[in-house]
Structure formats: structure tokens, C-alpha cells
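Form predicted alone, single chain, as C-alpha cells, below.
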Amino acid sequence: MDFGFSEDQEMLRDQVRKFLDDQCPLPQVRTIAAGPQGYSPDLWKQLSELGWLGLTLPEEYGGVGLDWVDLVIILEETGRTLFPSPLVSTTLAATAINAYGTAAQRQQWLPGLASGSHIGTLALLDEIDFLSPEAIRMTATSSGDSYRLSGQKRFVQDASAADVFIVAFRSGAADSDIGLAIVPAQQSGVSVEDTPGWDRTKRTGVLTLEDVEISPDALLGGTMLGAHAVETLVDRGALAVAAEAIGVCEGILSLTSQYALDRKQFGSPIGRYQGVKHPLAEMYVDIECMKSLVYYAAWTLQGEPDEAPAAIAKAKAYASESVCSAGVNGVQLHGAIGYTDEYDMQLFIKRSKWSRATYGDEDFHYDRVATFGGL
């Protein structure tokens, strides 16, 4: 089994890095996660242009029909340099219509989430804030072929750039009694509240419905999807998730080195001392086990599907010890320079511990892993 990367996924690396750093430095990433928005409507539209937002879509629907091992490629060059947009939600957004959509649906939400002129996220949570089926708490009311539901989806992904969101709900309390619907944001009883957050590279926010008509048109796939399809949706976050991990511990790793290499003491680069190269060094070595773990997690989708999601358990789970240890390092080798705003080297520790909780931290996927082995 090859794990090389071809040499159009090598030219697509080349392109996205080449972006990135040309058009979303650090101070630029500072300016959008300063605005009102939480990303850039401009850059939006040159991922658009780019492929980027619908690149595991079906060309038919204005996709470019790769894999997430393509998508692995550019989601660590977007952590690597702490890119603010809504990328990854759209993309859940995309993947959850794509594979549970009836025909309708798929023509009419994936073009537009491929073109960027829709953003959608998925909205799975309720009051609890664990990810498991039992965390679904939204009741729905039957309303002749309709339902319509009430409550507040909480910890939703750039709830307030999205324009459409998939919704999981229940019609009743076994796990077959979950589905998801597609709402737009202009609905009537929509609304959407943003959440103070430390990292506003990352927004979050809160989905209020309010009586809100789910029409049969409306129901993904056209019936109750179960529990499955939303674990499923979980997995490919915490895979999205940790791999933006690899390339936010490669930006920490290339700041903190910097760092080692220009800070002097006792008239000497701070670099030379074990105390610092011992960290560096063990950090190079967690970042190469995360993408031997992100890598195969990702080819699993296609080419072992029943592994994906243990795949995916111990790639999230090793990613969030990971980078939580590579930014806390980080600070500490930097001295108090790392806790000042001025410095980016707080921007790193703030992305790391979105990276940690989100779709599950270590302690929820190393036990999912155990699940897994018949513990």
C-alpha cells in the first residue's frame, strides 16, 4: 500500500500553500478575526474559484470529484496558518446532503455550497455537550406530513456566516428516531446568536428555532436518517478537525523554532540547551504520527470504510493530546513573549484548544477506540 502522496496532490500543497501565505498572513488572519464576520467574503470567493469548498463533491453538482485524502492536503495548510472561514463547516454541510440527500435536494443545495454563494454547518447539539446520540434533545411535533420543531442548537460552527444548517432532531426516543433537516437561516423562527469565544479565528454560536416547519422537502433523504448518520457527520469533523491539528502544530513548530534560533542567552541561542531542543524534538515526532494516523484515517473513507470510523477515533484522539501539548509547549518556550497579544504565538495556544474539544476531545476518542477493541 502506497502512502506517497501523487504528484498532483504535491501541486495542489504547492498551490494552497502558496495562497495562503500570500493572501492570509498572520496580520491579515488578526484583521478578519478582529471583523464582525469571522472571515473574508473576498478570500470566500477565491476559494470558490479555486475548487476548494466543493472538492469532494460529484462534478455534476459543480464539485471536483476528489477525496478527503485531497482534502487532508488542504485543510493542514488552512491550520498551518490559522485561516479564518467557514471552510470546514461548509463542507460537513456538503458531505451530509451529498450522502443522505434525495436527488432534489442534492441538485438544489450542492452547486450553490460548491460556489460559496450558500454556507451551510451542521447543528447537532442541543443543552449537552457530549457527541453521542443521547446528546440529541430536539423533539420534534408531527404537523400532518410535516414537523416542526423548537429549541436551541448549541456549539454550532460559524452558526453566524451559514446560511443553511443541517439539523439533528428527534421524533421520538430510540436512536432511529433521529433525522436531519435542512434549514435555511432566512426561515421564518430562525435565529442565530454568536458566542464570545477566545479563538474568533473559530466562531461559534447559538440556533434558536422557534415553531420552525420542517417540510418533507425539508427531511434529509426524505425519512428519519438514525443515529448512524449523525455519528458518521461526527467522524468526518473530528477527521476535518484533526487534520487542521497536523498543520496548526507545524505552524507552532516553525514559530517556536524561529524563536529558538534568534533568542540569546548567556550569549548563545537559546536553541542549543536540551530543555528547548528535547520539546522541539518531540513535538516533529507527534506531528509525524499524527498524519500517519490523519493519512490513513482519510484513505479509509474510501478504501476501508468499515475501519473508518476506528481510524478516525485514534487519529482525533492522538491529534487532541498533540496539539493541546504542542501549543502549551510553544508558550512556554517563547517565556512570557508567548502570553502577549502582540506576540502569534498566542494564536497558535488559542487554535489548539479549539482543536482539542472539538468533535471530541482524547478522552472521548480513546474510548471510543477501546469500544473498538472489545473493551
Contents of the next structure:
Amino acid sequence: MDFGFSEDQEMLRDQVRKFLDDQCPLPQVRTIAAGPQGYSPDLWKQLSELGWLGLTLPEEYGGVGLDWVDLVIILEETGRTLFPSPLVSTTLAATAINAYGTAAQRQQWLPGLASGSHIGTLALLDEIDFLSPEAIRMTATSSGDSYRLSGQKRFVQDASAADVFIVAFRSGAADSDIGLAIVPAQQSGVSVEDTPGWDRTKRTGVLTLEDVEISPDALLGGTMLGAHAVETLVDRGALAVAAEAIGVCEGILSLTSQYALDRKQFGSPIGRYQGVKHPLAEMYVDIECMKSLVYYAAWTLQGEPDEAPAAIAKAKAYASESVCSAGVNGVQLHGAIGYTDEYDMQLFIKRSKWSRATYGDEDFHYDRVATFGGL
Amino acid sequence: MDFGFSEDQEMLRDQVRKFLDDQCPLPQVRTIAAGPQGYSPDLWKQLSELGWLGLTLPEEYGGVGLDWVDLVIILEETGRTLFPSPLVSTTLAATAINAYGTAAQRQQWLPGLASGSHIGTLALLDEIDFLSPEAIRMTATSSGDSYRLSGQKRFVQDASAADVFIVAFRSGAADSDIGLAIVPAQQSGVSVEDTPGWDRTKRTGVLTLEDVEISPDALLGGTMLGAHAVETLVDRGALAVAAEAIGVCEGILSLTSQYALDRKQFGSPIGRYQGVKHPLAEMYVDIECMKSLVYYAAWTLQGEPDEAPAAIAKAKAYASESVCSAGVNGVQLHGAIGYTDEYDMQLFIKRSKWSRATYGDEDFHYDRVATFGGL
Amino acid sequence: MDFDFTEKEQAFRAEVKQFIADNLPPPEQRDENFEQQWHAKLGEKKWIGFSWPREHGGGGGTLIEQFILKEEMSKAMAPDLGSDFMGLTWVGPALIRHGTEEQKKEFMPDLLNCRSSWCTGYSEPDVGSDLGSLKLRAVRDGDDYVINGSKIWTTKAHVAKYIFLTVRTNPEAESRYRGISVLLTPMNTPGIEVRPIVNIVGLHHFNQVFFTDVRVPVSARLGAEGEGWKVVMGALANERSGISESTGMERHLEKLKDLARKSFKGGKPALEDAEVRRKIARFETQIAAMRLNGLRNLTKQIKGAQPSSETSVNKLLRGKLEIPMSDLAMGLLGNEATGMGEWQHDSFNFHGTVIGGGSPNIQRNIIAERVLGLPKD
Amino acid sequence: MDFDFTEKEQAFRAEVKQFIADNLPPPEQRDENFEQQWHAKLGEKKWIGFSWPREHGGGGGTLIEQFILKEEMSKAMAPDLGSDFMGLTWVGPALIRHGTEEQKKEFMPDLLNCRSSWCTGYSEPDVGSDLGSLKLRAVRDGDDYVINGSKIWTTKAHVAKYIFLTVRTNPEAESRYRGISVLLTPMNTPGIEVRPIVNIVGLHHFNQVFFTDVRVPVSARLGAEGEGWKVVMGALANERSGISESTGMERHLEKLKDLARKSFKGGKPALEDAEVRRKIARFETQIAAMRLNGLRNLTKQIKGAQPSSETSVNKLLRGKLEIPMSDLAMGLLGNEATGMGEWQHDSFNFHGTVIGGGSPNIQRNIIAERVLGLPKD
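If the one shown is the form predicted alone, what is the structure of the form predicted together with the partner chain?
Complete assembly follows, chain above in first position.
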């Protein structure tokens, strides 16, 4: 048993941290977030060269062959610096293809996703915003060997940036009638609209399909994969967001602790007051707990796959709750300056609301924890 | 509109406060609570002479003819000093008879309850501990003009002290089949057992009825009163407990604030630390809110009876929640000494648990607030 | 104890309701001229400055009537009673108490006719909201004060015509609460510069205001020199029941209930979720308590008690409610919470109102120190 | 990162499980002789003082093995590993580091054979739990120290044979953490008087201990004179992962789930109540985090990191969990909450454990000051 990071992993973290601090400090984050694309193609290219994009993909497809524990290290750091990029979306799309794709599909798509020449994303949620396979309503019509899809997918992360979508749909009412389609953005009948949101470091959009053909080789795995595949991908998404949320909280804690040391009232730093220091201590405790839960959940993916859904539910539940209160307390402890556009705290609270909601908030995941826990 | 107490009411409060502080300070409370009866017959007699027992009863039955706003004043003070007596139980029994009894029943019972020669109490709850009329399961068998009752009533306040019980039962499945019986303690088939509890200033017991005859003149109001009567009495009980809970919180706040001033650490009183002063400020806020909600609820009984159930639900919900946290914070802020038998804080936290549960805890009443509020 | 309103009060409530029915269009039908017309009508009714004495152009309303007026207006989603919030809240009451005849003549009519726009200069950089620590220096030079320094978080300074400016005229005063004076200063006085501060939701309300050798005549001083603390506190004491904290919350609660009625949670209607129901019930209970707290305080004030820290209770409650209410709403929105909309906007914007009136921790300090007598930290 | 236990560790866990299956009767079948027999068997396995070095009579177990041993014992509701909790937690580790050969010979065998009973004298009236402030004076007089003063909250002082006594031998030391010494003192030494303190649930665990001209030979001192701080801190550092905070909570959670399964809420099964479910899920999540926090700290400790404030995280979590868990249980009990029973008892008793390890506020201060570097208040 060794619940610590290896030397290689510590080196990876140092490398990631140095890259982000050098290449994309918060002023740069603001610039990218203010732009139309929401990410920097130049930095994206560098991520590919650093191996982050194919981190968990097999080496034969241009990946690095590491696992989700290593990915968590990167995501903690991208969270801490609010780094805007379609890294999570692309990783999730690649994970889907790697896990469920046919050999031909993996060969077709993974090298491009690992090299960054393709940006991918998941498109799971319909109009009904409920993260359960039963809420997938987009229904395919059969047409010879192919399916045809019409309708909308909402809350598609990085929709405008994506070249390829993994679209959940169903061919019938049963759980086993759920399938995933690989839909390129340039395919006929595919269109995308950006959804305005407060956190411009995370882009979301609506994917509209109008009678889009899903040929047999675009059906992921060549078969209807069933509800379990969607659940697995939702879990991966929840874990990725939870990992980034650790970093978000660390960013808030560091910004706010520093403010508490710098800001003087009646001649001494406000960090002296228990009304300030106790919420900061609680934030630290939350971060420690998030780390423990996220690291363990990431380990279960390889080490104890049956435990993964419950472990991820705990991690995302705790993360959603903590990131939300870290955002609120961060602003409150700053006072008026935390409520301004020019001070960076506002970037973090905006991200905190996004992190809480995306891939299931605390109530959604606590409900799962209760069920997994035999209640 | 005048949301304040009259001069008469302020005088009543002064009188009550002086009596309790003089006659039954906390050492005396401990002595009474350690005794088998749980109240002092001598003080009980004095309460009668002061008019507290018949406070809200009509003067023709030896009462004082005041209303529940006045009663609330007394109960705040008995709560503040943890005064042990069957005052609330007797008031509730008398309220039932006064509100629903026939002229003969009122004539028979109210003078004794007002003078203190009788001690009364409600016996509403069956085995199923749910404060809704639907949970009344004790079913009467008909026998000529009379009913016969067998079974147990639990959580009967002051059961051992009581001479007369107002017993809820049903004769059929409908809400309208619920009735209240006046059952004297010495009647054949009636027995009582004390239930051990941590708060010995409040006694509870089990009332057992074995084939007890309920003659027509023992049926309250001479008819099956229906569920509404039980609901009304539960509401009165909830309001009485909420009113006492204000005093309990005031007792805790005063004890703990004094401790925070007296107890020095590193040379200054611990009340200087925000970790101490902020919970005490919250306690003060809770007390102000409890007062507002309880006073208003007591006023609605005469002023706006349709509003009373919702107002009482709010008052007891807030009171249950606040008294519980006041007890916990009171002990925690005292540190180790709050955890000892000899320091008075322990008496208050024990009462706080009793006050939270009795006549419905916060969840029970918030559920009602939601329904009353159109949810 | 009597919660019934008198016949006169009930008649007044009916009058207000009728006025609203006759004059207030629903929000979607209000055009750009609406506010001006509305305020003109309010002015005719003397409902702007309604509780001020008639001899100063006010409506001579009682505190209860004022409460009724505000409550009905809030229920009807009417705009504020008057366009110049700062002027009506701070400047008017202070003018009535401390103004010279010339000052009253100059400023009162505009205040009541919605032709003025005041900002207030209290907070300063590195000082926070504690008036006793203010540093902005005004040095007497002949018939002028010469002012150097800056104010911050000055709401509407970029559009205001005047600033109700607190300055330190005597830094050697025996107490830090003395030596402060109030100057009624036109914003176009040479040497005043305004730097905008954009807030978290991208709006420009706040400013930092810089003063460089700004000359203000001594005749612009409100009240005696060095007695600015009293002038400000007197204005503060105008109506301090905290009742106004609750009316907005009641409106907010209704919106939250509507949201809950149409939301889903775990795939089922949100109203079937015991936790959602209880959370809203708890909000409703706390807001009811706030309203009643306000009425109790109002009663005390009417009976002649000097208001002190009572408003802190409701301010704290409001600060403790707004964020959890917004959190619940955002939870009900699910993924929609990442988009734009009223609730999403509020979830950031509340931080402004929570901090604005003095943060919850400041209210807790006030209660603990002034009411419970605990020592300062 | 690897949560798999090694084969050796898995074999050890199997051995512990087998031992429990063979030797531990269910709680209701344990008679008055049970504990003694149980401890004798544990002693044979060297599972008392299991992580102590073999040359001092310990079991030479690794920290991971010790965790496995404790976890399995807790799951099986076994009694403590040894009868002398204070002796094994504080005295043994300190003796190993600082004891003379004579002291080790005198005290170690009894500790490991469950024949000793130690209490620890840390807290003092008006001083609280801050060791640096302790005042109990020991004055050197020839070959003796003469002690005057008192200790308070001394658990089991009325039954203990010895006290691990912290005294101030040099009040003029340059730092208040120096000048403290530890004396291994028999409780039957003339001049020691014990006054019982009955706790909130009527039990006698605590005492105040008075010292009047108590003479203790210099040879009873553990470690160098004035270096008592190091002796105590060294003992504290023995195993500080905070892992032991979570095992008890896991047991407690299972009981709470059982209670919820058979309870009703609003007339319906409590498990249909979304709030009850989520509250328990939240407890389960926090307790899982505690266990994993402990394992992370254990890993650090095994890799040689000096343990510092890590345990504060789990202590704080435990303090924040016990009371809400008990509140939920009391709520599920409904009116039964006013009676007697395990949950009712716990709802008072938890305050002892929450305060005992240093209150939540003390843990928050430790984290804020030592980890985040915020200034002392």
C-alpha cells in the first residue's frame, strides 16, 4: 500500500505547474477567455507536444500510456490556474473511443486526438437535464445499415471547438438500446451554437443534428453499447471535474490566505481573526478530503474497477459541495474587492459554480452514494 | 398595530421572574428534579395562588381570563429557569376541556385544574410516534352508550403526576371517528409508568388502559370531535414548548456569555475571539426570531385563527432547530466544564433535546410549513 | 400585543393598493418614460420622503404607514420610492436635522422632485467601512476647505451631481469619532476625478474618487465642524427597524417557490424532494421572522426607544439567507446553472448586497459587542 | 499510488481475522473474565504495543500492519488493544525514547502485560490544554522534587496506579516550553488527593488532582530536567496519521444506517426521505475521506516525513461529524429521543470526545496558523 505519488508523478506535476505558471498565468487566462475561441491554439499545440492530450492513451496511437492518477495531477494544476482549453473534453472523447471503439475506430480517431489535430467532446444530455441513461431521449430511426439522428444535445462542453462529438442516442426503450455515435462536426446536418455563460474559461454549447446519418462505422464499437457505457463516461467526466475542482479550491485558498495576510485592519492582518482564519482552515480540510477521495477514485479505475462508481460519486459529491463553498467564502472573506471584475477572485467563483453543476452536483452524487451504500 | 407587550404584561413578566428566581433557582431545580415526583407540590400551590394555572381559563371557572400571549410570558420564564412542574400539561388539558367540553364537563373539571387541585395532561400518541391524527390507532369498542378502551399511550407528559388524562382514540377509520376521552387516573383499568429520561425536569410516562369504560359524560364534548381537535391540541402543545424553548435559549446565552467574559486565556476573556462571539451572536439572533415567531403565533390564536397552524409550525420549527444548536454550542463553548454534572450547562442541554423533540421536531414542522406555503 | 392594523392604517393600505392598480403597469409594459411619470405621481401623493415632516416638504406619514407603503410597493414590484436613493436615505434626513436654511432651500426641493442625484463618500482604501478610521483630509484655508485623498466603493459617483462627503477636518481630535465633518460637494468641483470599478457581473456601479487640492467653501459644511459623526449617525437613525430587509426577501422567496414548482431533481419533480421542501420552508420561516423582527423594532421605535443594533439582526439574517437561497436555486437549475439568467446573475450579485450592508461577520461583531457586552477583538 | 496491500499485509489481515473468529465472542457473550483472557491472548501475539520495537518487548509491526490490526479489531467491535490506554499511548513510547534502563525495567513489562494503569497529568485549572502554560510547580530539594498545585480533567486518576506528570521545574526558563519536566509518579505518594468530577451523563471518569508538598525522587524524572516538552511531543509523534479517528466513525455510521432502516419520518419509512438519505451519504463520504486522509498521512510517515498538523484535519472532521450524526439519530428517534438509550447517551457524551482531543476551534487554529501561516490571534 502506498498512498503517495511516485517520483515520476511529482516530476510530472512540477513540469505541468511550471508550464502553466509560465505560459498561462491569470492575465493570459483572461485574454483567452475574452476571445471567441475560448482556448489558445498555440498552447493547445504545446500540450500535445508535452504529451498531455494522449496521456492515458496507448502508445501505439501516439499516447503516453499513463493512467488516470497521472491525469488527475494535470487536472489539479489546470484547475488551480483556471487554464482554458478543451483538454477534459478531448480526453473524455478519446477515452470513449479507446474503451469502446473497434480497432478501426481507434486507429481512425485516437492518433488525431492524441496529437491535438482533433478536438473531441461528449454530447450526452438531451433537453431533460438529468445525468441518467433513462433521460437520453434522442431516438434514431433505422435506415438500412445506418441510423439517422435528429434533435439537440445540450450542455456540450467545448462544442464550438470540437471536431468530433460522441453522441448518445437510443434505438428503443430498453437500457440496452442506448448507443454512442461518432459524429464529425463537418458532417452534413451538424450544427453548433455557443451557450453564453458566466465562466468564459469553460465553453458550453448546443449541438443540433438534422437527419444526420450514422453509418455502421460511426457507431461506436459497432453495436449498441447500452446504458453502462454512458454511465461510465459520466463517471469519467465527474472525476475529471472533481480533479480540476481541487485545483480551483487551492487557487481560492492561496489567493484568500494571501489577502488575509496582506490586508490590515486596525493595524494587524485580518487573518488574525477567527472569523477569517476558521473558514480558511475549513477550506484546507476540504481540499485534503477532496484529494484523498479523488486520488482513490482515480486509482480504482485500474485497481478496483467495481469500486469506481461509488468512489467517484463520493469524490464528485464532496468536490461539488466544497468548491461551491470555497467560491462563496473566498469572495466573502475578500469583502468588496472580491466582488470586482479586476480582482482575480471573480474568475474563481465563476468557475466554482460551473464545477459544482457539471457532471452532477452534490445532491445527484450523494443520492448515488446513498444507493451504493445500501440505503 | 402594536407588536409590544402592554404594561400589565411587563408587570406579569416581572412577577413571574421574581417568583422563579426567588423560589426556584437552579439548585432548587436540581433538588426537585432528583425527587420522585418531579415537581414541588408546595410551589404548585403557589402557582395556583398566583393565577398561573388558570391563566387562560374563563373567570367563572376560577381562571384569570387572559390569553396565550400572556401565557407565553410565563412559559418563557419557566423555560429560562428550567422550572419543573406540570404547568404546561395541566394548561393543555384545561384548554382541551374549555375548548371542546360540554357545559357540565367544564363545570366539573376546570375549577379543579385552575386551582391546582387537579393535574391534567394530554395522552395523544400511540405506539406509532407520529403526531398526525392518522397515527391514532387506539380503537374503542362500543358498549351501549359507552365506549371501552384498551391499549397504551406513550410520551404522556407528567403522566405520573396527573389526575386526569385527555385520551385520543378512534371508533372507526375516518378522520371524523376520532374522539377525546376524559379519563381520571383513579378509574379502574388505568395505570401509569414513568419513562426514564435524561431531562429529569420534564417527566414522561406510559399510560395503560385495560378495558376502561368511557361513559357518555366522559366523552369530551359528548361527541366524536374529529381529527381537527387533536391537531389543535398538538398545535397548542407545540406553541407551549416553543415558548419555553425561548427561555431555555436565553438561559444558555446568559450562562455562556458570562462564561465567555469570566474565562481568561492568555490573559484576556475568551469572549474576545470571534470563534466564541460569533456563535453567541447567532444565538441572540435565533432568540429574537423565536420571540417574533412565537409572539405572533400566540396572537393569531385570538387575532387570526386561520393563520394559527402555519404560524405555530414556523415557531416550533425555528424553536426546535435553535434550541438544539444552542444546547450544542453552549456546551462546546464552555469546553470541558460544560460537560460536567456540577456545572448548570448540562441541565440546559438536556432540556434542549427534550424541547426539540416534544410536539414535533423541526423536520416535522418544516414539512407542515412547506405544505401551508403552497408547496 | 396587537397585529391588527388600525382603521386608518387599513384605509391607507387600500389607498396604496388602489394607486398601484391605477398607475403601475406590469414590468414588461414599462417604457423608458415610465419611471419619470411614476415618480411625478408619487411626488403628488407626497410619497417621496413620505415620513419626513410636512414643513420640510415631506408627507408626514407615520412609521407604520411608511412600512405599509413600502410593503405594498415591494409586493407590486414597483421601483424605488424616488429616483435618488442615496439622497433620500442619507442627505434628506441629515439636512432636516442639521441643514442651514440656505442648504435646505438649495437641496430639498430637488430631492423630493427626483431631480437630484447624490452619492455618499464613506469608505476609503485600506480603511474599510469603519467611519472612525477615515483619513480623507480637509484643511481649512480661509473660507475654503482644501481636500486631498480618495474614497472608494462610491456607488454612482460617475453619474451623481453631488457627493455627501465625509472628511477629517481635525486629525488631532481627542477621539477618532470627532474631527470628522460633512461637506455637501458638487461632483464637478475642480480636482475631483472618478475612476470606475467594474463589478463581478461586469457592471459599473462602484468608483474610486480621487481628490486633489479640491476647494470646497466652508458654507458647504453640514452641521458643526468636527461633528460629522453625529450628522451621519443621525441620518442612519432615521428608520432602523430592519423591516426593509424582509420585503425584498419575500419577493425573492416567491420566485424561488415558482422555480421549485417547475424544476426536477433526480428525474422527479423537485417538490417531491423532502430536502428541497424543508429548505424552502426554512427560508420562509426565517423571512417571516425577519418581517416580525422588523415590526417589533418598529413598535419599539414608535414608543420612543432609541434604535441601536436591532437592524444588525435582520441584516445578518439577510446575509445568511441570500447565498443559500441562490445556492438552492442554482442546484434546481442543474446544468442550466452554468448559463446566463436571473438566478445565475444573482448568485454572483448577492455577494455585493451581503458585503454592502456590512458583512455578516461585522453584524456578528456588532451584536456580540454592543448587545451581549463581549470585549472587542 | 497503490492501494493494494502487499501479500505479507494481506496475510497478516487474514491472520487477524482468523484470530478474531477463533477468540472473540460477540458482545453479548462476553463475561467479566473476558477482557483479561482476551488481553492475555493479545499479549501472546505481541499485539499489545504491536508497533514498538521487539527489543523493548513490542511486536515490531509496521505502521501499515498496525493499521490493519486496529481496523479489523474495530470492525469486530473488539475492546481496546490493551487495558491501559494512557500507558500504552503516552508512557510506553516516551519510555522507549527517554527512559533509563531502570525505568524501562520497572514499567515496560506491566504495560505490555496489562497490569499497569496510568493516568496523564496535562491540563490545569485556568490554563486549559496548552502545555506551554502549565504552572504546577516542582521545586528541587536535595534528591527530591517538592510539588504543589493541581491538575484537572485527569481521566481515571481515581483508579490509576501512576501518573505521567508534567510539572514546571524552572519558571525562569527562556521559553515557556522549556523548564517543564515529566515525573513518573505513584498515585499513592503522600500529599496527592483526588477529587472526582462527575460528567454530564453521571459517570466518573475525570478528576481534579491536588498536590500538597508531594515529594518525588529525582530518579522518577523521565528525560532531562526542563526537557519535558520534548518528552511529551515525542510520545505524541508516535503515530499521528489520524487514521484511528475514522475506524470508530465507520462503526458508528453502520449503526446510524441500521437506525435509519427501521425508522419512520413523517409517517413514512425514513429511507424514502431524500434529506435523510443525503445526510447519511454525506457522513459516509466524509468518513471515507477521513480513512483515506489517514492512509495518505501514514504513507508520508512511512516515507520518513515528520508528522506535524495532519491529525488536526481528521480530529476536526470527527468533531464536526459526531454531533450532526447524533442529531440526525435523535431526529429519527422522534419522541424516543427524550428517553434513555445508546443514541441519547451519545448525544451528550460526544461533547466529551469532541472537546477531549482539542475542540474544533483549536484544530482550526492549528491548521490556520501552522499550515496556512496565518498570524496568531
